[in-house]
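Heads up, the chain below is alone and in the form predicted alone; it's given as structure tokens.
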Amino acid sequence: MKRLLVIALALLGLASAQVQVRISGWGGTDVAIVNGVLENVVRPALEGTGIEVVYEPVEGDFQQFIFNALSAGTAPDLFYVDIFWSRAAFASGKVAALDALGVDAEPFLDNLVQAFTLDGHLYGIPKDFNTLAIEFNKDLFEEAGVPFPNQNDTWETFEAKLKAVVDRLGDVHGICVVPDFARFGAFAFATGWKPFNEDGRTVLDENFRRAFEWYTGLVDRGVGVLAQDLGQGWTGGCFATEEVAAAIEGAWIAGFLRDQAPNLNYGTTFIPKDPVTGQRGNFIFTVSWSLYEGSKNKEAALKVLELLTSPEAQQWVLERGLAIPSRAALANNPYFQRPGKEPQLNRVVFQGASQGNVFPFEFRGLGADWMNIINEALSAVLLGEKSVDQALADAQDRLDRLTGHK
């Protein structure tokens, strides 16, 4: 009995030494990814440290969940922060400044680090990221006898190739067009246009107008088709049905095509350049792992954060085609050189973060309120409800009111 008591006390002492770190993020497909990283990388590395990781995925509105939890003081130790609403989270004072805790962001792509830096402080380590690329149907281009889109294309040469496919095949469209700044914005950035000037005002100048006219004119010029006219909500949906020759999407399209169009013979190249500036534009879509300022287990949470974003974790995710790594050193990873459509797609998306005028998918905390104004201008012109002049004038007026310049 005495021996059993000693063992029980020993186990009790071990249990009391355990530090539990709660981590949370979106549900859906991310659950399999995070669980895979935890089981294959994080938990084996934590053996013997006394640190236990508890994963709490959230189905539904994760942004609402995390803001409520931060406000109530019940937030998990580590959690996702989407770049789209990052400023509001960081400005809340509820997210810890990682640079003040000695976290080294040097190994990560600088564009991504800057995306999670506010007022000189680092509030998140980029988990992974995406940019936009052009996916094209090789079979359609070959059938039409048209050269594949490539990294030297400008808007003009890219459009000419799409038009040639449409004219020669007759029963397909060049590309689906959506009234969405998340796609159109890449072309506006290519012109040198920026979402905000030094005064914090959004100015829809001549550069913006040039990109706006080219993008919305694709349908009238017989190259593009509205996604909704094909019964689709995004360019990837049009692409999977082989009703269009090309799409504008990130690496997230790979899993969708793997499921919905496994035999689709596609290639990937970079977003075409503005023929005037010679530059291409792009977005960075990214998510960070961030630390709750009120965490009682910061030291243990930082250890888990280090493992979640370690080279081993990112290599594991990359090799399964699940996400694009955020560590700069992985640019020359052998995975990117493998033959096949998915490694090529991931390589182009990875390199897209460092080519041309690239901006994070974030709008000074104004988020959807800012973006919807431009989306509605795009929609009004694409649907023939307004002229370009009227749509841009109306959008400028609304943006001035939103940004406090009227």
Second form
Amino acid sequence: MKRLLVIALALLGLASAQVQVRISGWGGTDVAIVNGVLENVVRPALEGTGIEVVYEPVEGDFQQFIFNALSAGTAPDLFYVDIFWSRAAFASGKVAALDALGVDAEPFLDNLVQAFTLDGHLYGIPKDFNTLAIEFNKDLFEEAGVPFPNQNDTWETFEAKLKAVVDRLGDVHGICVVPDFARFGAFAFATGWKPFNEDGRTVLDENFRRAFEWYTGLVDRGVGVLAQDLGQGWTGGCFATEEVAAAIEGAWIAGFLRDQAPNLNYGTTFIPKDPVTGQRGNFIFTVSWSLYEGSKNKEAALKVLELLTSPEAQQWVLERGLAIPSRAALANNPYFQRPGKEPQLNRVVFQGASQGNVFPFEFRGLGADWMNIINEALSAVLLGEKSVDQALADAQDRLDRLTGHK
Amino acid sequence: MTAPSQVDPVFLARRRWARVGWIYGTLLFIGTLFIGTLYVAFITSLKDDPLEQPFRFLFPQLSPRNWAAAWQLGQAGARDPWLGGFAPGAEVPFTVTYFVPEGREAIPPEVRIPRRKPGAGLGAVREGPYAADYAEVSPVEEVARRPGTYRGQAGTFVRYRFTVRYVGDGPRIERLPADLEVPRGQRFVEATLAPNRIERRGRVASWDNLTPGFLGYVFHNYVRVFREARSLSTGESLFWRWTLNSFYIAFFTVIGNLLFGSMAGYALARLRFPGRHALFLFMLFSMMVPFQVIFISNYLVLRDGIFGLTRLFGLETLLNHPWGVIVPGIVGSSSVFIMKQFFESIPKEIEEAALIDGATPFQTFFRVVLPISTPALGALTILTFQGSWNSFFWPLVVLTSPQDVFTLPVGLLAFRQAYGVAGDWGLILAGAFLSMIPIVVLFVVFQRYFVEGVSFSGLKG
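Next block: the form predicted in complex with the partner chain, after the form predicted alone:
Okay, now the whole complex, with that chain kicking things off.
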């Protein structure tokens, strides 16, 4: 009798076998964040549903991993897609269109949803995002007796404030300048310039030139300093050592400063406006959770996707200052109203997504090839190797070749 | 004029010395190049700010005064002069000196024990007890005052003292961070222990740990390697786990290679069977195929648990399992090759004697041949261990998650991803140095076998 019971129980166990949902993203600190969300939000909610989540973070080149896995048919059910290479992933036909499966993207910020929409289909739910903001060192401004940068600043007033700090203190710089479209692009967008016109061509027009001249001229005018001249690779690195008065970074700088300069007394405001158009520009850096087209457990995976991007999950991440939530409703979250430098930084970055000309950090699948041309033009001018005319003419020529207009 | 047959001894001596100069000069240059980079990497792993510009060769972690202070503070904080900490009953006395320029009033520093998580990487998301919840700071009292000049400015040096106490009962806490803030104008001069950083244009002196202990101060990045990276499921130190995994994998890979390499090598060297030469040629050919060519097929075989065979042991797949790394490396053609070359050098008469005594080929092999093969086995052990310990590509492919299954090199990559973005290279370097230790020990102890191993595998073919 006992044996029969054991067999029956075993059979019952087989019948109610758990459905496994594999999820994957890159390694590093994300491992701890996703694990936290899984432990605190997802797994408790899945109890009794028979769904088991297996998390497989990837150390190394995640983009390569996921493209290999998609073509080999071994892709996880849910995985990250970075906006930077999203188009190539979605165009492969291996990522499931979520709108066809009835996923509602309504609660998420429209800008982000658009970033993961291709040909009218939604291919990912934004898990979180970042935009650029201006972080400024309050001590330096106070010591110099200069008012803090604020949301009404234009490039000109912002530059004048930085210049005043540099002139009065003498031993600091205004801002670190990097030859990187990921920072400079925000100013180009402010002028109304768009990366591609209707024909898919990149035109470096007068507007682009205006932003380009302003940005590369910062060093000559004594306001900026090349990051590499301070031994740094990014504007955040210069900022942490208090050698510059301001930085252009997203909310990712918070974790870095918490570690490297925990007492740094900084404030955050929006990217200054173009004095001509009165507009701001910005980037959206974002990552989605996307579903594998060949997944055998789509229904269970959708349930997990829903939990991973649920208000509870985003609240958990937000409160730890780890990422900015992608749900529009979280704009009114009390966290953003808390006093302190980090909630302020996160608030400005959150609001940055809906101010002025905001473009996703994505360039029609041309990605790094497209950006490198502009980065090299920036670098050539900043290092004094080329004149602005020459650098822009060369860049235009190369961009035309790349986009097939020559 | 010297005849052509006669050679000037002075000229000869000069040439000889020039040659010596060249050889030693080159060796010295290469040595400095390699040892120099290692040395710089090592001292960088001790620094608070590994990216500091300009690079300093002397910094607080190398000062004996700070060593002594760290030892005493560790003792005061948790009765542990080596690793320090903050435990119930602790009473940590601390003094600090500020310079107050002439015409300014000396204002005592404000002491804060912040709730601060260690590091920007994995430690940043781990919840733990904070010293701030248990620490009580005594009022700051002035103990001395003397006039003087500091960087060409006249003024007064003021020394303050305070004590941090652990009130009541509670857990032992690893770190006691502290920030001391003074109004603008006063300058930090010195303290019982040098601060980790001076912030806010000199106003804030900040310590990661007031009670570090000697090792916790000098080798703080090394201690962090073990403390900060903890498994999210079990809470145990990931670095330990990775080290154990690497040892486990290396151990079984060595055993497998010794056993199968020597058996196959013996068969190829001594046994006569049809297709022997073809087999040997095939084996040589397999040595020429890069691993990258076959890794996808290997991966798929492991994914399915070697055609489902592993289900017999309750394993669905060998991915993310140490045996997924061990099985494909359990015998390599180079080990067979090394052993074959060695067995061919053993006189046949020894085995013939065994044969006359009535031994079977197996008995001859295990009882006679293997015991006299220790040099080759030693060389093979070392080469295989070194190869397995350092192997990166295959473990990276097979071991992806959870982090508990990584080997050390893959774990170090995880470190790089978690800490590199924050410029926290000190910890990554510390991890790299620790992972080097077993190989260095192995090399120093078994140097002779390394040379033999190379000569077996390379020169006698």
